[in-house]
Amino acid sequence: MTKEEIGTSVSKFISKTFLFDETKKVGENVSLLGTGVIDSTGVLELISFLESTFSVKFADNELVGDNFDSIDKIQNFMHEKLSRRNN
């Protein structure tokens, strides 16, 4: 899966979850929780979504706010998680 596609599936769920419209959009490199468009819950609902939709689980050294703080953070490290899985 690439970079691309995983930013697109984060930024639809965020646009639907949190946004509660899918054609409001959020920049990449927006904070997500400092502009408060999702709290520590909406973390736990990201955390949730991100393990069901891409098969993963986090390591608990994983599971810090920079690397779910915006769409290109997440994208990022997940595409590095997912690389790493499948080598």
Second form
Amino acid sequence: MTKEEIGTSVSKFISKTFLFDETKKVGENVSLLGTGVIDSTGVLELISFLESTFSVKFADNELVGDNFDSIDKIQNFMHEKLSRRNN
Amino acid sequence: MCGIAGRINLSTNLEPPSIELLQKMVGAIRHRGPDEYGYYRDAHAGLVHARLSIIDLTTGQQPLSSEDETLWIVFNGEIFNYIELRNELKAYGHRFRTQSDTEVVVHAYEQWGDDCFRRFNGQWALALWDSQQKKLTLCRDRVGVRPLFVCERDNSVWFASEIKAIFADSSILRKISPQGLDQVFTYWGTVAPTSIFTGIEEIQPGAVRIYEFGRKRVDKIYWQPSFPNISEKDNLKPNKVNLHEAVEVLSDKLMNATKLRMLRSDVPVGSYLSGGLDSSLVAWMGRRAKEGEFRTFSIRFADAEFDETEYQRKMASTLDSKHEEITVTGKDIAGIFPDVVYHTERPILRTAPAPLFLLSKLVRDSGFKAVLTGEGADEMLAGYDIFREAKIRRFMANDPGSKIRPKLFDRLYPYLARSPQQTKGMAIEFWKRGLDLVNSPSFSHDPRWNTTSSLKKFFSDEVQQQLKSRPGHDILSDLPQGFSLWDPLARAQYLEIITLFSGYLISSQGDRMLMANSVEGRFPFLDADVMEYCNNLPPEYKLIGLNEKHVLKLAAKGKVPEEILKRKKQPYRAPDAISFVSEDAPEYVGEMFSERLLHTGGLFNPKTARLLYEKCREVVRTGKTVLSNNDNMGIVGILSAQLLFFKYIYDISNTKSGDIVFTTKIDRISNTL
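For comparison with the form predicted alone, would you give the structure of this protein in the form predicted together with the partner chain?
Time for the whole complex; same chain goes first.
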């Protein structure tokens, strides 16, 4: 799966789940927690989505803002994680 | 709203039911309908009806028949869409003699047979006797708002709104069923068709049961909670309905449901106010549905831990309603509890029904016969903690060793964040149990059911032996087709609806407490159209993150004050065991927990049950610690089961035949003999 494909599906999920509107988009570099798109319990929703959609599990040390706070960050982190798994 | 009962013979060589029996049966449930009594009798059947007049005050007497007088009905409840159905049936050529919804049921049955029930939007329990076909049809509404029990023996069938009317026939066996007891101490209530008495069955919600001369009985399910299938990929598909549209449609449907319940009544309808979102919104809608004075009723608690007065009054003032309150203490609860159990007819693990018994009395004393309540919203739109707990536990199951994931419980239960590390660790360990069973159908409910089941250690050896040879019915063995394809939230909702909701909330805490004082509850969230719509909404509209009833909160914006919208959900609870183990508890409690009466009841181990009672008394007396959740449930559960035994089995003089005078008498015995 390419980085762009990952980004697109994450972006779609965020629009649908947190904006309740598939036509609206969140900027790729926008802080999801900082702008209130996702609240602290919404992280549960996001992580569960990533774990089930990409069949991965996150360890505690991966569950940090640096990895999940924007679509860009998620895209990079997920791409790296999936590449590592595939290699 | 009413009470119904009867006895039918399924072969020709049996004596018809006597008038005296019919009097006794209706006498036992006279609280459900104190306005009028009526009976129908032929060579094989006797039907009785106790009436609480709410619709068609002048001509709605029952039993009522088809035009040719072959089909007879006794009916308890309301069909809210009866006017629409009546018009439809008129177009088919049906002619009506009364203005009542009951007559619509008869004609609908003639027109559509058993299929008529799925067309009804309402709350009902009914019996239809086809005197030509010799066929009895029993039916209950979708979620079991109205009760209906049945007993079969020696080719006869007894049925009634409440079991006490069946027990009015002294020939019926009275025995607590170990399987029923097992269910109460698992699911918090019995799950139909199991009841708490051996040989008595409860008709399932959403089901029809048919008895016919010379044929095997037939059970048909015409409705059950059903949810859309999901696949992992659905995460990325656009939702069929967007949230803003869902908010509007839900508001409209709820308003329509509330209007039907306010306007389709020939007596005024008031509203309960709990201080929470659901009843506040329903009351707001009720207020707008009808011109004129609006009445609201609330329970206050002397104990601040349970009290919600501030929010109730806030809402009452928003509505400008004439508001009445009753203040309830632990002592009141203990005092009234034996009567409460007489009406619930099953053991209960919480005292929460007791204040509602007192509240319906306040309503009745104020001259009201019908009230709206917010019941059902938490089940249909995922308001309960159990749904949020399950979501966190599912999240934890992906990495059971995680130290971070359980921190979400701090959000759910803020007291945990403030708790000492050790207590917190224990709580987390508790929720971690069974994480490997994430694919089990009961994953959401396992913690509750396992915790509650631990109380079975108090069962007597005899009960435990009986359960070994014949275990209680496991509801997981008859889940609907496709259950495993539903979203995990939907699965949890289904289990909640069929266990706690139908088996406890809407019965022990609902119909029984209302009808004990002849008051009819009306529940807009249980409207057929509203339930169907809610069940088909995307799960994230109900529970997003840990934010419950999301779509409903949006629908209530601008209607319900912000303070109520924003407050943390407070589950409705009342002082539990403390009412029974404090110094000033009534004498009967000590008697029920005496080894002698525990032994007579035969349900619990006299020694261990007594020890629990003494331990709790000690805890309260010294005030060093607080009663644990399990000890609370143990005390209330054992006490209520003991009371049930002594009220219904030990002391059979309880059945009041009374001075019933029938005003509607249809007797066909002289014609048929």
